[in-house]
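Next up is one chain by itself, shown in structure tokens, the form predicted on its own.
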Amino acid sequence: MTDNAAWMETDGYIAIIHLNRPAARNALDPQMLVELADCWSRVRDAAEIRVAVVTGTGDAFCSGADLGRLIPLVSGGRPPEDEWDRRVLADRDILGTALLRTFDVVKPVIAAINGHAIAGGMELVQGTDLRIASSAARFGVQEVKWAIFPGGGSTVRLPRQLPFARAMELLLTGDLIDAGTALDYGFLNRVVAPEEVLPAALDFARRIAANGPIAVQAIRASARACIGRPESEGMNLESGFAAPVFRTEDAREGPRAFMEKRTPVFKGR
């Protein structure tokens, strides 16, 4: 077992990122923030990676910030003690990178939510594109219960990803909802048995990775950029994303493979 609090492995075109503090329910301490941020940078920069899956070790996905280690550090309640602490203090945007708040990995990200996703864990899920959850998982942003702010993007993303009243209920009460309710709200793609979470997420990842990678990334970028825009503005933005895709080698290979009744071979160019 690796000593890393967050680590990454690859399976073909797929990166699998593991949150790895099971004894702490994968709470975000300084080491996990740094290593998770580094994993996302690797996903973005590696041409051979087309899709990423993020999951937790043990029976939780992520319980949010480590209230004993991370919050006192960033609030000035304790001094830095090691390299992880010092890097967090030196790079104040590392939280935004780790939680995909201010960092775009460019490629699709799938959350394989093996257990509770609370506070910062829920905010990490909000930064992903597809979400497969265990039937035992629960979700919520509980910061308000401890008189702190859910600053990982929840006040921006939840009202966009849920009906407004549902989002405000979660934000202002700090209450948790179960996976079935989160599915009904449209926050999740699938709810499956606990042992099926990672296999189901990897099935999605393989289906996406088999598609043209340039087209996948452009479609993802367009969909995200056009959220909340007036329709005419969105259409103009979409044209800007679409045009370069049609000029790629892959865009010639796809139709040719269809006509020749064979599986296309996409090269990402």
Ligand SMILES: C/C=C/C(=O)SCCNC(=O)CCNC(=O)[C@H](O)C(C)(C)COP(=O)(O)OP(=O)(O)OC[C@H]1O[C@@H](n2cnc3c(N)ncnc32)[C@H](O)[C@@H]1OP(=O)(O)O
Given for the second form:
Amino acid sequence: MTDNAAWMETDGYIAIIHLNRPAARNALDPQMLVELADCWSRVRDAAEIRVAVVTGTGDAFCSGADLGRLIPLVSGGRPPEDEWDRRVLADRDILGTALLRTFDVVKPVIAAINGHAIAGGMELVQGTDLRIASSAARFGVQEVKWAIFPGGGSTVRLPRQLPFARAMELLLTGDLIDAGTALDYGFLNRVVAPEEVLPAALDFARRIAANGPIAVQAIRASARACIGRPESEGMNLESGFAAPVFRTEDAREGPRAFMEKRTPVFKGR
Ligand SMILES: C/C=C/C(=O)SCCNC(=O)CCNC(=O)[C@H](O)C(C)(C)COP(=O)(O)OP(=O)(O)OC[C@H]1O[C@@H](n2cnc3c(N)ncnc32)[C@H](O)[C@@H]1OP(=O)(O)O
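Starting from the form predicted on its own shown above, please give the structure in the form predicted together with this ligand.
Below is the whole assembly, all chains and molecules, this chain first.
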């Protein structure tokens, strides 16, 4: 048991981040925001971490910002009461960091979506690279129902990650969709039984972590940077990401291991 609202463990090269307010469906209160932002910083800065998995405790993945504690605090309707509140108010972009809106964690992130991912919870998923969901999960950006803005990046990312009309339907109605529909939209990689979510996410994580970490990070960065750009501009950008990878020790080790019929040993340099 832990009192942390978000906490992290490591398994080899993999970090597993747990959202941990199950009684509130893992709603993001000030403490969770601060602790989640801290977890992402640790993932980015720790050389030994190659992939991160984020999941929820209990039945939900994340029900978004805490409508009783966080939204009133940041909209000026509730004065700060404790250290968590003060830390949130001191860092105006902490939501952007916690939801991976403005913070680049550099390593691939896999969402193990054990249950509902709503509003800020859905926005955190939008910031990830791969998504494995429970067949019981539902998805939506419900902020508009409460007359607030889906400020975790949805108006930018959803129209890129879904067909435009599907994105606008979700944004403007606030309606929820089930996991099968989200899979059909191309928003998810896999839908599995609830108990299979974390194992399936960890299986992906291990396969990615076995690859050359510098190549993985450069491929991820290039794919993200080139979205929506004209093809020629994208190709130029891609060259900038690719060239340094070919100069690494790992890029010599990989082909050599293939020729020697052995498993490569990548050192991240
Ligand atoms: C920029 C970002 C903005 C935002 O993210 S705004 C946040 C918008 N979020 C939402 O609109 C989601 C609201 N929550 C729900 O719709 C439902 O919950 C769920 C579908 C996630 C789960 O439903 P079920 O399993 O039936 O649980 P339950 O009885 O509704 O909730 C259990 C307890 O969790 C609290 N809770 C759930 N979500 C939030 C939340 N987002 N903020 C604050 N509390 C929340 C409830 O109030 C309740 O608490 P108690 O047991 O004391 O009655």
